[in-house]
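One chain is shown next in structure tokens, namely the form predicted alone.
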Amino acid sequence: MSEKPPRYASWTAGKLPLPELAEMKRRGDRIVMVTAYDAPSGRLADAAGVDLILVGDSSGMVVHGRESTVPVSLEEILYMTQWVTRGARRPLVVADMPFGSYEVSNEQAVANAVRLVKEGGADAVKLERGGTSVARARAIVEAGIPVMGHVGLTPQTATVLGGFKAQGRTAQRAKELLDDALALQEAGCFAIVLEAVPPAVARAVTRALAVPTIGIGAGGDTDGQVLVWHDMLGFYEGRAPRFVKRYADLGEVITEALARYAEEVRSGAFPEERHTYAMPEEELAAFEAALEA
């Protein structure tokens, strides 16, 4: 793109400003999310004008086959941030905190952070649930770090929420995933994503945070809205959430193109002279006259 993109013309060239996020919710202004994995895909984004970068473990699924979150590694995480960040500039890049990375203590929550910061180069991390999981948030906020809440549909204890399936559906479940949503706040939690949650319980929540909702099938009624690059860009052949809008199908595109590559190579139409490094007369004679030698 050769222009700036009108959401960055309110500050100046650089990192969007955490404080920026909250400003946006006084003004209405909606939040732009997207989860990426790679350079590449950090760069695009950026581009594009979007506002915060995900790195998500929902790369177990998308981008390395694996059934559910849960295997994904702190490792795994930690590099994909390392490419993200190598090409996004201006999007706050959220490292997501995959399962087992601060799940046993406080201390072991910090150090699993501070690791995404300083040798990934995340703005801030992810982590899921309320319960354990606010006193955990506090003791990274307290150690410095930004945190992004996750409350609804946690991917990473799906199994014990009876699956991929939406919560807050019953009065009791949504009171308590609004408490968890303000406990999260309380704790320091600079924006809560809401996930498979109804409409109306992501509007009672936005409205009852002072920080930024992020809704991934969750509404129009939130702050700001995320989805996985794989899903909305047509690359993930899985069965896709029923809130994802797919906005191309590359997947398709991408098939395509391999399918001509092979038939070209195939026909031998492919490489053409054009496709070649010359190499002068002379020294070609030269290389000739070493081979008959």
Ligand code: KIV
Contents of the next structure:
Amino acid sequence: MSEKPPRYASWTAGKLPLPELAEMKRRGDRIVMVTAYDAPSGRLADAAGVDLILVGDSSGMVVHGRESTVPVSLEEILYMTQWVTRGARRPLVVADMPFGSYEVSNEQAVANAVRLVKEGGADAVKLERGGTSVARARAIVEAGIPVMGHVGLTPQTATVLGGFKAQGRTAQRAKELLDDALALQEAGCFAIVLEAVPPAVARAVTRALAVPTIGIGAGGDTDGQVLVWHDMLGFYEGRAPRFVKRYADLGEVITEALARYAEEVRSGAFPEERHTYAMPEEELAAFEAALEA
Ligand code: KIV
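Requested next: the structure of the form predicted together with the ligand (the form predicted alone having been shown above).
Next comes the full complex, this chain leading.
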């Protein structure tokens, strides 16, 4: 729980109103979403003018070095959501519901979504898949919490899908994907992520839905786009999916800065006098006298 709950007025001041997302779709204004996992990245995403921040369970892989998103816990997402919401003011912050936090029952899903909003400060939550997730989404929406759906490649159930593979590539799978998206919309989801699906399928789903679609590896015709922070900024070492565009190579910038620091520590070039604190001369003299006594 954040130490000092903000007052209602300051809590909502400057926040992008959720209904504005549907208006953006109607106007044809593209929605920008990025993941973030701590206060500085929340602050920077806000400063860059993004609309939505996802505290994604991708953190399990890009931040915590795991092989998949499956082991990520509710507590981890909760902490990161608290950090991000301390940094970000205008963007709506969506907390990912990790695997195991909503599958068991509607009651489990609502209880955990409430924690992410109440303790984490999230504005909304996201869950993956159609199927039983539709009922979970409906229950969470009925509890008063905005829900974002996620269909296509759903990393939490990648084993069932046969790995981290593009989805909706047959007529039947594309139709199932569309049906899942429609069911999630009908359950009350305010937006739906489409991950790793052919552009033609993403286009058809986007046209069929009244709520915005946010694509990742779904081509340019979705209502918005999302990328993972570490992938797009170039400090994730693993093989990035083909849909990632690197907007910076911060990994290289950081390594170069650390190498210079190491070199200067070893040579004695750092720290310089300007990096130190002064002491009044008489105090120094008294200290030296005390040392000699
Ligand atoms: O966890 C995550 O970052 C996600 C995005 C890839 C949509 O779910």
